[in-house]
Ligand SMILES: NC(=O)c1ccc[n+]([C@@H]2O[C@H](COP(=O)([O-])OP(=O)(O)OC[C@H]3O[C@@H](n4cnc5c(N)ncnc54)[C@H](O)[C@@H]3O)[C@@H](O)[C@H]2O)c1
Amino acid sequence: MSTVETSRSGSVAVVRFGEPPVNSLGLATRQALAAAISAAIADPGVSAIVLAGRNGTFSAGADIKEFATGGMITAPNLHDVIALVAGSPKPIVAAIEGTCLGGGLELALGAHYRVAVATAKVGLPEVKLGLLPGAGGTQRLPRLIGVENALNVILSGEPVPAKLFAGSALFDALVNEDPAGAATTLAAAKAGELAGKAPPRARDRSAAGPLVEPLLGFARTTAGAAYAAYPAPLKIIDALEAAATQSFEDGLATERQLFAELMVTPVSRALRHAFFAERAASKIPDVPESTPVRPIASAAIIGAGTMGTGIAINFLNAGIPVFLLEVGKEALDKGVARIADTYAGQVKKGRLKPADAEARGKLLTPTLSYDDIGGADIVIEAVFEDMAIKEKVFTTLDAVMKPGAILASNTSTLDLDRIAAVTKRPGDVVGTHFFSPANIMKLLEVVRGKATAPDVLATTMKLARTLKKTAVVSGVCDGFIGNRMLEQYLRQALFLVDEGADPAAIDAACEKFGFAMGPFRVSDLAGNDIGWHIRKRRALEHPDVVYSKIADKLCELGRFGQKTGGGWYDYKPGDRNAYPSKVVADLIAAHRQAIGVTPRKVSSREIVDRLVFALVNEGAHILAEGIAQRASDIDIVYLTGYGFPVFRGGPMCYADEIGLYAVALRMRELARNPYGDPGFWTPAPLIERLAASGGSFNSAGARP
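Let's have the structure for this sequence by itself, in the form predicted alone.
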C-alpha cells in the first residue's frame, strides 16, 4: 500500500499521506508526498490542494530513527517538501486532526491555509530530544502566533489543543469534525478568490515588534537558570530572535546551523537514546506482540500500607475495580483513608474533578477476608519484605484465587522463583516491583521467573501501559536490576563517609552531577530501616560482602529518616528540608575513630566517579548475566526510578559517552584505594571486552 493517495473533489486534489500509527515523515513518505504534490501542481485540472493525514491524525513528525542513519537529509528532505508546499502557485490547505507535532506541524506551517479540528493537538516537541524545530518551525510559527506564544510552545515541547490559537493566523478555521471536507471547501473558495495570484505564505509575515527584545532577554535569563544543563532552550531563543530580526532566508539558515550544533551535543544524544530506550523496553524477544493476553477486569492488593494503597490507586485511576485486603481492621481503615486523602488532595489542587474522585473511590472494596478476592484477575502482594511472610501469603493465594488469575509479588529484592515454588501454578507468578510512591513513580520492574508463562508476561506488560507505567523486564536475582545496582552505589557512599566525606558533601556532588537527590537524602526519604533490614539478610546470605557499619549504627539510634524526624539529617515537623545534624556528625567522628581511619579530603570528582561507576560495573554484570535484556533497559530503570540525570541518558549511556576504555582505566585507578572493597573495582568482563574492541554497551556487540 502506498504511503500517499490522491483523490479529487471537483478541481481540488486531496492528498492523504502517512502510515500507521503516527504518519511519521520518513523518506518513503516524503518521496511519495513530493511526487503527489508536484503532480497536482502540474495538473491543469487542479485548482487547489488539500493535505491530510490518514488514520485520524495529521502527522507526529519526522521519523527520528533517520537521525541515526542520516536518512533525514536524503532528498527530498523535509525542507524540500515544505519548500515545495510553500512555493506552490496553487493554494494548499492543511487539514489537521488528531496530532500535528514536530515536522508534521512544520509541514502544516508551510501550507498557505490551515483547517483544524478544535481538539487536535499541535506542538513542537523537539526540545525534549535536546533539539529545536529544524524545518522552519522557529521561523514560521512566530510569524503566525507571535514570538511570545511561539516561545511558550517551543520551549515547553508540550502538545496543546488547536482551539488555544483560535483567532490567530495559525488557523483559518476550526471545526468539530471532517477537517478534510472543510479544507476542501476552503481550498476551492481560495482558488476562486486568488484567481491565479500567489497564495499567502507565513514567511511573508513579520515577527518583529517593540517588545520582542526585552521578552527574549528575560527568556534567556530564565532559561539559563532553569535549564543550565540543557543547551537547546537558549538556542531556541536565538532562533526566535533570528525570526524577529533577520530575513526569512537568513533566519532559516540560522535555524539550520543551530539545529546542526545541537545534534552533536552529548545532551541531545542522551535524550534521543532515552527516547528509543523507553520504546525498546516493551519488546521481549521471545514473547512476540501477537502473544494472547489474559483479561484484567479486576484486581486485588494484599497489604494496605503506603505501597499497597499506592498500587491500588493506579488501578482505580485506570477504572479497574480493586479489592484491598488487610489482616487487621485498623490497618485497613488507615489504608482506605490514605487513598481518600490522596484523591481529596488532587481535588483541592484542581487536578481531579470531585465526580471523578467519587467514581474512583466507588471502585474500591476493602476486605479482611481472602474469600472475597478469589475472583480477581490479578492479585498483587505488597506486604513486608520478608520471605517467610511472602511465602505464607502466596500459599494462601494459591488456594483461593481462581484458575488463570495472575499472582504477582511486589518484592523489591527477594527470590521470585522461591516465592513461586510454594504454589502449584508457578507459571502464573510474576514480579511487579512498583516504586514508591507507587501512584506517582513511572517505573515498573516486571520480574520474569524461570516458570513465568509467556502470556502472563505479555499481560503484565500490557497492564503496565494501562496503568501508565514504563515497564522493564528483569530476570531473577537479588535486587533485580535497580536495587542490585543501588546496593553497590550505597556501599560506595558509605565507604566514602568512612574515609572522610560527609553525607551532605556526597549528596551535593551527586546533585551537581544531576541526580534528583543524593544517596543520603534518598535514604532518609525511603526509610533507613529498609536498607538495614536488607543488610541484615545479606550478612547471613553473603557474609563475604564488606559493608561500612556506619549506617547500622545510625539505625541503632532509631534515626530512620523523615518518618522519625531524623536520619542522616534532622527534620522539623511539616518541613521536608534536610538540616545538618550534630548527632550524626558526632556519630561519624566516633565511628572513624573506632575503625582507625584518619579522615581525608575527598574530591567531588572521586565521589561521582565511585558512585556512578559502581552502577556501571554492576550494570555490566547484570547485562552479561542476562538479567537485563539490553543495556538501554538498565538506563530506563535508572532514569525513571532512581533519579539519574535524564540529560546523561542513564548510567550505561553515560559510560558509553565517556568511552569504556576510559571507564576501565578509571576503575583501575580507584582499585588502588586500599579502603573498603578494592576488589570491586576489577572491571566487569563485559567492560574489558568492549573496551578492548572499541565497543559500547548500547551497540549490538554489547548484547551477551
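Counterpart to the form predicted alone, namely the form predicted in complex with the named molecule:
No partner chains or extra molecules come along with it, only the chain itself.
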C-alpha cells in the first residue's frame, strides 16, 4: 500500500501520509507526499489542501535509520517537501493529532495554517540527539510563537500539549476531535477568502524584538554552564538569533550550517549511538520477535531485603499482584514496612496519589509459606548471596511452583547454571539482575543460562518493558557484564590511591570526565562492606589476583560509607555532602609507607585513562567471550546502570571514538608502570585484532 493517499471533500484535497507506527518521514513517504501535493496543486478542481497523518497521528519526524545511512539527504529531502508545501499557491492546512515531533512539526510549520487536537503532543526533540531541528524549525517556530517560547521548546526537546500554544500563531484552531474535518472546513473557507491570493507563510512574519538580544545573552550564559559538555544548546541559540536578525533565506542557511557542524561532533555521534543501542539491546539474534511469550499476571518474590522489596515495588507499580515471602515474621514485617514507607514518601512529595498508593499496597500479599506462591507466573529469588541458600530455595521452588512458571534469580555474582541444575526445569530458570535501588534504577541484566528456554528469555525481556526497565542480555560469568567490568575499574582506582592519587582527586577527575559520581563517592553510597565481602570471597577463589589492601583497611575501621557516618569521606547527619577525612588521609599515608610506595603526582588524564580503559579492556573480553551480544549492549549497561556520561556514548563507543589503535598504544604505555598487576594492561586480543585492521567495537564484525 502506498504511504500516501489522497481523497476529496468538495474542492479540498485531503492528503493522508505515513506508515505505522509513527508516520516517520523516510524517503518513500517523502516521495509519495511530494507527488501527492504536486498533483493536488496541479489539479484545477482543487482549491485547497489538507495535510494529515494516517494511523491517528501526524508524524514523529525523520526516519532515524536514515541518520545512519545518510538517506535523509536523498531528494526529495525534508527541505524539498517543506518548500513545496510552503510555496504552494493553494492554501495548505496541517491537521495535527497524536504526535507531531521533529521533522513532523517542521513539515506542519511549512503549511499555511494548522489545526490541532488540544492534547496532541508537539515538540522538537533533536537536541536529545545532539542536533538542532534542521528543516527550518529554528527559523519558523520563533516567527510563530516568539523567540522565548521557541527557546524553551527546542532546548528542552520535550513534547508539550498543543493547547499550551492556544492563542499563538502556531495554531489557527484547537479542536477536541476530528482535526482533518476541522482542517477541511478551514481550508475551504481560506480558499474562498484568499480568492487566488498567495496564502500566508511563517517566513513572512518576524521574530525580531527589543528583548531578543538580552534574552539570548542570558540563555547563552545559562546553557553554557548547564550543558558545558554539549555543543547543541549553544548552536540552537545561534540559530534562533539568526531567526531574529537575518532574512529567512540567510537564517535557513545558518541553520543548515549549524546542523552540519553538530552532525560531526563526537557528542552527537555518541547520543545517536546511545539511541540506537537502546533499541538494539531488546533484540536477541536467535530469539526472534515472533517467539511466543508466557503470560505474567502474578509474581512472587523470595526475600524481603533491600532488593526483594525494590523489585516488588516494580511489579506493584505495573499493577501486577506480588507475593512477598520471607523466612521470619520480623524480616517480612520490615520488608512490608519498607514498601509502605516508599509509597508514603512518594505521596508526601506529591508524586503519587494516596488512592494509587493504596491500590498498589493492596496488590501485595506478604507470606511465610511457600504453599501460597505456587500459582505465580514468575518467582524472583532475592535472598542472601550464598550458593547453598540459593540452591535450597530453588529446590523448594522446583517442588512448589506450577509447571511453566519462570524461576528467576537476582544473584549478582553466582553461577546461574549451577542454580538451574538443582531444578528439574533448568529451561525455566533465568537471571534477573536488578540494580539498587531496584525500584529506581533503569537497568536490568537478563542473565541467559546455558539451558534458559527461548520463550523464557522473550518473556523476561517483555516483562522488563512492562516494568519500565532497560534490559540487556548477559551470559553467565562472575559479575555478568556490569560488575565484572566494574571490578577492574575499582582495582585501578585503588592502585591509583596506593601510588599517590587521593580519593577526592580520583573522584574529581571522573566527575570532570562526566561520570555522575567518582568511584569513592559511589562506594560510600552503596556501602564499602559490599565490595569487602566480594574481595574476601575472591581472595579465596583467585588468590593470584593482585589487589590493593587499602579498601580492606578502611573497612576494618568500620568505615562502610554514608550509612556509618564515614567511609572514604566523612558525613554529617542529614547532610549528603562528602567531607575530606583526616582519619582516611592518615590511613592512606600509613598504608603507602607500609607497602613502601613513595607517593607521586598522578595526572587527571592518567586517572581517567586507567579507569576507563580498565572498563574497555574487560568489555572487550566480555564481547569476545559472547557474554555480551554486542558492544552497544555493554554501552547501555554503563549508561543506564553505572552513570557513565551519556555524551560519551558508553565505554566501548568512547574507545571507538578515540580509535582502538590509540587505545592499544596507551595500554602498552600504561603497562610500563611497574606498580600494581603486571599483566593488567595487556590489551585484550579483540582490541589487538581490531586495532590492526582499523576496526571498531561497534562496527560489524567486531565479534570473533
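Computed from a prediction, not measured in an experiment: that's the story for all the values here. Residue numbers count along the first chain shown, from 1. Each form is matched to the other, and the largest set of C-alpha atoms that superpose within 1.5 Å is called the rigid core.
After superposition on the rigid core, the Cα of Gly350 moves by 2 Å or more between the two forms.
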